[in-house]
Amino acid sequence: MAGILIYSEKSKLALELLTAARLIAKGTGLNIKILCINSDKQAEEMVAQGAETYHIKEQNLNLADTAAVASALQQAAGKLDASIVILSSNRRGKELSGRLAQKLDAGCLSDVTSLQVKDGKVQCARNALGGATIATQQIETDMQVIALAPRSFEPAGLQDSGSLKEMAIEIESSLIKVLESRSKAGDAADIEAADILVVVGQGMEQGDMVLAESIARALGGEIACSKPVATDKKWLPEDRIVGLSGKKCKPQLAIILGISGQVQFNVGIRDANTIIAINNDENAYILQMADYAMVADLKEVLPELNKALGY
């Protein structure tokens, strides 16, 4: 029987993919298999989730070489008779999904935020028209590659112990030689995992950033921003951008300061449990989207809010 193959080099994302795969399996009857590459720890974690796990141990396979990883996945999909391959739609996963789809002659959808099975077909929801609407699409080819946006699904919970088998593949010579791979420089903040976010926009002045950051610290949260604050003003690093060009966040509380609420930003924060927005423009769209809205000058509000928080 054809099956579902899952792969992500990050265990947390792999568990999110496992949740989605179980939803598909429930509607299609397909078996689920997880692939790990050069990670004993991840393989053990997947087995603990009750997953049928396959581990490729090839030290010459560099995970930074997406062409080589795509080749490994192609071989694994063939060996395991997988008709659906599910990847994570992070930066590397997006590139990997396209390369793999080409190798498998498969249809491909990336940035999928939710899915359902209807009449045996996997229907995928994705942002369309720059995030202005949600489109429901499905792949018609026999082979399918689906890349899920991070945090679209909850990580899978513990189940009965699974199984672990090693898998051998042939390493193809690559035209690209990876000399070194290094993590992108940043401040190690994970705004996607934060329960509380204070998000600043162009309505802020640089001198008020200290106040916004102290509010975030007082609440035990993280500071984040709209794209221009990082790319144009360069007040914060790009890994703190919320929105279509940054990260999709689902905090319990989002305090949004000086952001008008363009659709490209809203898609990254609209799933927050509670949104508080402060803007001096009563017509700013973010005020309609917010659970609590205040039309006010940030220069007056921020000092008072810091005072109320004990700063």
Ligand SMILES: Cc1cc2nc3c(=O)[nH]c(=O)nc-3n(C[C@H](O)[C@H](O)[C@H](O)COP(=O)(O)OP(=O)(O)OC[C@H]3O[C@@H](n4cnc5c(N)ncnc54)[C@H](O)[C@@H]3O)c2cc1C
The other form holds:
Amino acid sequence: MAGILIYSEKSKLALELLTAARLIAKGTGLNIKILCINSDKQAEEMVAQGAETYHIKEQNLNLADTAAVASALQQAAGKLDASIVILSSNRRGKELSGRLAQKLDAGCLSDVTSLQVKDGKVQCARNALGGATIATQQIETDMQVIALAPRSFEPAGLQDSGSLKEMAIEIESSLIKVLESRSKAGDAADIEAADILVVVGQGMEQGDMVLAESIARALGGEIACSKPVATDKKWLPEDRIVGLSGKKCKPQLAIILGISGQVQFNVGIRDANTIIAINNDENAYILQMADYAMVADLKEVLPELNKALGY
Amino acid sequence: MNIVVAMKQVPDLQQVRIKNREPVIEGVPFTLGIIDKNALEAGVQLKEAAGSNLIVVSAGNEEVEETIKEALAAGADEAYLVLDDKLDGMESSLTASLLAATIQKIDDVGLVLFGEGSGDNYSGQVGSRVAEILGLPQVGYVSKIELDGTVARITRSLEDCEELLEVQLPVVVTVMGGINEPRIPSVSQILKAGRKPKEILDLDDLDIEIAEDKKISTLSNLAPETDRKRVAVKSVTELITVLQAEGFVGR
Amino acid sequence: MEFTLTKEQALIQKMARDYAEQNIAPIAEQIEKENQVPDEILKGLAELDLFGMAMPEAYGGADAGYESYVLAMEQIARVSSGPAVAISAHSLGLSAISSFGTEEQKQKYMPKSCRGEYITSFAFTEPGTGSDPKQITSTAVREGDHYIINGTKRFITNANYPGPIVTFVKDSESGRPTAFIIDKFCEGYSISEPWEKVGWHGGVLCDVYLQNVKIPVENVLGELGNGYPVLQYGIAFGKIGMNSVALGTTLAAFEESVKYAKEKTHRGEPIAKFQAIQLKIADIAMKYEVSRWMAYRLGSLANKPKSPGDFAKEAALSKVVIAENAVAAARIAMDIHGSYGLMADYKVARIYRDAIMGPQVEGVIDMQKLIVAGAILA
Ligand SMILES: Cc1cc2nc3c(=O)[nH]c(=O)nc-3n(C[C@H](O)[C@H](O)[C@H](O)COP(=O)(O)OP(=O)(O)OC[C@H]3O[C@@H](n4cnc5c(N)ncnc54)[C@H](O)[C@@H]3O)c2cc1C
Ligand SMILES: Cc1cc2nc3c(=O)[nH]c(=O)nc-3n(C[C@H](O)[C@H](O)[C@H](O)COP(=O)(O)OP(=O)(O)OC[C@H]3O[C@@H](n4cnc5c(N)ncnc54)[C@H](O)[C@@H]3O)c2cc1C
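Switch from the form predicted alone, shown above, to the form predicted in complex with this ligand and output its structure.
Next comes the full complex, and the chain you just saw is listed first.
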């Protein structure tokens, strides 16, 4: 019977895919298989979540070589008779999705933020027109490749009946050599996972960043930012960017400081449960997106707020 | 060596308005994808350093012939264009076939550059699909490129790490938006753009037919509804009260 | 008759707009306060070829035509008048050299001016002379193969930058106004502190003192004793730039008004919902539309003027309409903003101060009307 094949090099993302796959399986009756590459640890974790897990152990398979990984997935999809391949839409996953779709002659949707099954078809929602709209689309080809935006689904919970098999595939020699891999400066804080975010924009002054950080700490949250704060000003690492080219976050609370509210930013925060925005421009669009809007100068508010929160 | 940059014609997003949750695209002028301009700038910088030739390729409706002048002004030496009004709104897989077939008509291609995502759809598939069709290695999300003879040293920027790779040319690369600051072309460059060589191809030249069946169908495309409370908060004291009421402090 | 931009023109417009938004807008307030355009902006504009846009390629220009020049200048002035005024005055002097200069003069001054290494001036006004060239009192006295020039020139734009200054003085032989090219900051050239003007900050205006300035005879521009055509033609060409500046101001007034009308609320509704405001917006829009096509048309005529007289009339006619429209549009924009518009925090205050400059400069309004009437009734 045809099935769903899921793969991500990151265990946490793979578990999110598993949740989505179970949703699809429920609507279509397809069964679910997980692929792991060169990671005993991930393979064990997947088995523990009750997944039918296949492990490719092939030290010459280079994750940095998208063509090689796509070929591995193509072979696995063939051997396992999968008609839907679900990947994560993190950078590696997104790059992979197009290549794999081409190999499989499949339609492909990336950055999918939610899905539902209707009449046996998987309907996917994703941002379009730079985030101004949300498009609902479905793939019409026999083979389908769907890449899910990280954090769009809860990670799957534990289940019994997991199994593990090794899978052998053929690989060609790689034209890509990894000279060096260095983790990005900064802290691996995960703004997508945070319940509370304090998000700062270009309306901040660098000297006040400590205040914003201290407010985030007082609330038990993380600090995040608009794109220019990381890419132009470099006050925070890029993994703290919220938005279209950053992360799509769904915190319980987002406190947004000195951000104007361009669509490319907004798509990353519009799913927050509660939004508080502070901006000194009463016309800033972000204030219209807020549950609580405060027109004020951050230079005055931040010290006061920080003090009120007990620092 | 030829460096190829693929650029997509998109509606100028800043001029797209939302009316009754529907985007109004009609009458909005075309421009080139914003990250595609970073890809072009990367190409121009490499070309200036290596003395190679920079070719821009694009597929789309007849307007592309005019729109592409922007790329020729900003530093591309020539253009290969696939023009057909039927190509309006085509899906990524068709774009990829057309671009790949076009690139195959160009000799001695060392590097093919894309933006990490198009200005409008941002699906980021086309580069990967083209690489597959051409059977070339690819590197996505690139923040730095150095050419050195028959290899390129390329930095791929992932969420949590940077990979420094050495890749055999030719290679397909998709660049990140932040890789550079695209230059603004001068008046003379704009005026000379129209005189640069252009190779216009149609679907017959490429031996590609547009499939009847779409790979993707779009069921709806609407602006999201917002239902925020939009309560005005006047003071920090009020703000603290809100935080308490919502259960974020003093839990 | 085709009222559309070519792709090249649209790109030139966009180029100027992008540059202005990215590089000038962030420092527009600084220009306003310091009354000085930073050197890197002038350099940036020069790199985009804006200092020689309409000049022939053979002399280092971009040969883009005057209508493209208007399109670009409008976009610069929309963001800040100062740099646009500097380029306008520069182009005025440069076009005089281009139209009347000898081959040697063109070779000597034009390429550097087109590259922005020289910023040109055009000096006619004197403390005792406004619209009337007969009252010029500065003199040039021939001494062998040189002239010795003395006098004071008032309100000279760009007098503070190195480059040629086309200067009108009475020469001792003919006793009539003659145009000379003087190198600014040569011996005997000095300037006053910049004037503090109501608007157009950054378009630097000084008085020029010429004390025994010695220049070779080959620096006569045009014919000795025949400075009028240089003056008239030059000033007529200068109006292309002046029109662009006023047009950019009108566009800014329009945009600020629309923005404010949508943002400002009254009884919970944006004021744009009120018909009284809608009518005002329509008025500005109509004025902008009239101005823009007149400005573009004058640019297009300048590429191939029928005759100096005809062009002078067209220039005078468009200058009156466009300069007055800018003032009217700024006034309406002010009304839409209410009291807030009077605060320096709002851009419309600057727009207003910039708009009222136009009618008084490079030929006051009444003089322009006389030129038009003269051409009609002649
Ligand atoms: C393809 C593409 C992808 C993009 N992706 C992203 C993305 O993922 N994430 C992202 O953020 N952006 C993204 N952008 C950029 C986006 O368009 C905006 O430029 C960016 O979000 C603006 O950041 P900002 O709000 O911090 O800055 P600004 O727009 O400059 O806003 C600053 C705000 O601070 C306010 N302010 C200033 N001083 C004070 C003060 N003293 N007190 C209170 N308020 C003050 C101002 O009123 C203003 O509203 C993308 C753009 C493109 C083209
Ligand atoms: C910002 C700025 C930049 C300038 N740049 C330059 C420059 O680069 N080079 C330069 O040479 N000058 C420059 N000027 C000077 C400017 O061109 C003159 O001031 C202008 O031509 C008007 O002269 P005026 O002020 O003496 O007015 P006047 O000629 O004295 O006019 C005053 C009023 O008298 C009336 N009037 C005058 N003559 C007549 C007439 N014949 N018939 C009917 N009515 C008449 C009109 O109503 C007019 O409004 C600049 C001025 C400013 C403010």
